[in-house]
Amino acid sequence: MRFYAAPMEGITGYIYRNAHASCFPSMQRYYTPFLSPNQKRTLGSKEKNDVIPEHNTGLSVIPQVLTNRADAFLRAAHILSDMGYTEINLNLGCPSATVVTKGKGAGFLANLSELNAFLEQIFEQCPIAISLKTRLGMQQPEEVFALEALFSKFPVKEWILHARVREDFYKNTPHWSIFAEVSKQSKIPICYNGDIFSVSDYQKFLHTFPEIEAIMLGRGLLINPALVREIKGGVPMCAQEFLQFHDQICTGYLDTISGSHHVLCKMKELWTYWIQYPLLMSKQKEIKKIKKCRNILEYQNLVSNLFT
């Protein structure tokens, strides 16, 4: 099985990726939070900073792009190709209302004729391989069969399929029955995405879909950075490992972000996931203080004393 780390906007940038790869070297690929080229500029300074090779040394990184304009996609692809990337991932799965209402992300799935024209142009002119990350559809999971028929016309390198529709967002149960049907008939290599939070979740999936060779982990990996190690038979994350991982991320942010307030905001966002890890669930009172503090030094002291 190949394990991919999902892109999470504002969270899984190069600081996080490098810390995770250093502390828990288990992932075959990391996908970047989406780059959003438009008519005015191809990539912003923060986006370029996230994908430049010197910030991703030793990592297998796939840049993800969110756009519904073929010219913008191709400009980004050429920049990424010049950086040395050999694959680009098209985001057709983001369920955010601000994205969908603009006909991007999962919203692009609602207009197959425009999507077809877009794919024809980018596959004809893109200098590097293209993979797709999608939902099953906008409203009904059966929409995925029309998507499969469309995608099969193009040399898609890999199809990362989140087994939910846009209307599900991240609620409800992934539609495994529909995923089973489309994965059997698709000629495109499929990677599964959706609700793998534990070793038992993985084992249940593997038993149901023994033919699938790749899984993308999102929220489950944020909650438990050592999830893949556990899946492979290794030990759970211990307190010392967590603190090392935390400190590497926090130090990376302090070295690169102007203003400790912004660092605190980014670290507190990570705590919304970490608090769900069993090792930390018994530390509710301590974590409540961490999430309330407004001073970076106080924050660092509270974290360092968490297991004392």
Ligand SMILES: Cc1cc2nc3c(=O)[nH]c(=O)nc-3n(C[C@H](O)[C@H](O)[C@H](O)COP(=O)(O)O)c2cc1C
Second form
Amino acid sequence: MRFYAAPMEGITGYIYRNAHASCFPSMQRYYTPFLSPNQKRTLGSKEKNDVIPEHNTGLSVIPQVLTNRADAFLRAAHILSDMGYTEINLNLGCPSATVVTKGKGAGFLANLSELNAFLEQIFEQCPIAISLKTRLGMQQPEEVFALEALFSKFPVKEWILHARVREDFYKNTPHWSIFAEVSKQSKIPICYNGDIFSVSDYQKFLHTFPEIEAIMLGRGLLINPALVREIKGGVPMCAQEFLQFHDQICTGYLDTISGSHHVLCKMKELWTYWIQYPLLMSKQKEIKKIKKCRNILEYQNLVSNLFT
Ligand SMILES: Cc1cc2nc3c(=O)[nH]c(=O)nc-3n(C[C@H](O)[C@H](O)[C@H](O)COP(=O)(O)O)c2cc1C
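I've shown you the form predicted alone. Could you give me the structure of the form predicted together with the named molecule?
What follows is the whole complex; the chain from before opens it.
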């Protein structure tokens, strides 16, 4: 099985990726949160900063792009190709209303003729391989069969399929029966994504889909950064490892983000996931304090005293 770390906007930027790879070296690759090229500018400075090779040394990274304009996609692809990337991932799954109403992300799945024209142009002119990350559709999971027919016309490197529709957002359970049908039918290599939170979730998946060779992990990996090590039979993350991982991320943010208030916000977002990890579940009171704290020195103190 190949394990991929999912793109998570605002979270899995290069600071997080580097800390994760150095503390829990278990992932085949990391996908960047989406880059959003438009008519005015191809990549913003924050986006460039996330993908430049100096910030991703030794990591296997696939940059992801969110757009419905072929010219913008191709301009981004050329920049990424010049940086040395050999694959680019197209986001066709983002469910957020602001994205969907502009016909991007999952919203693009509702317009097959425009999507077809877009794919024809990018597959003809893109200098590097293209993979897709999609949902099953906008409203009904059965929409995926028409998508499969469309995608199969193009040399798609890999199809990462989040087994929900846009209407599900992150609720409800992934539609495994539809995923089973489409993955049997598809000639494109498929990577599964959705709700693998534990070793037992993984084992259940493997038992049901022994032929699938790649899984993408999102929230499960945020909650438990050592999930893949555990899946491979290794030991669960201990307190000391967690603190080391935490400190590496926090120091990375302090070194690169101006204003400790912004650093605190970013760290607090991570705590919404970490609080769900078994080792930390018994520390609800302490973590509540951490999430309320407004000063970075006090924050660092609270975290370093968490297990004492
Ligand atoms: C906070 C957050 C940010 C996300 N950002 C992105 C993104 O930038 N690109 C993308 O393709 N998916 C994004 N996703 C979706 C995840 O990559 C993944 O598909 C989703 O969480 C389902 O997988 P999981 O059940 O393993 O978490 C995001 C999800 C969350 C919760």
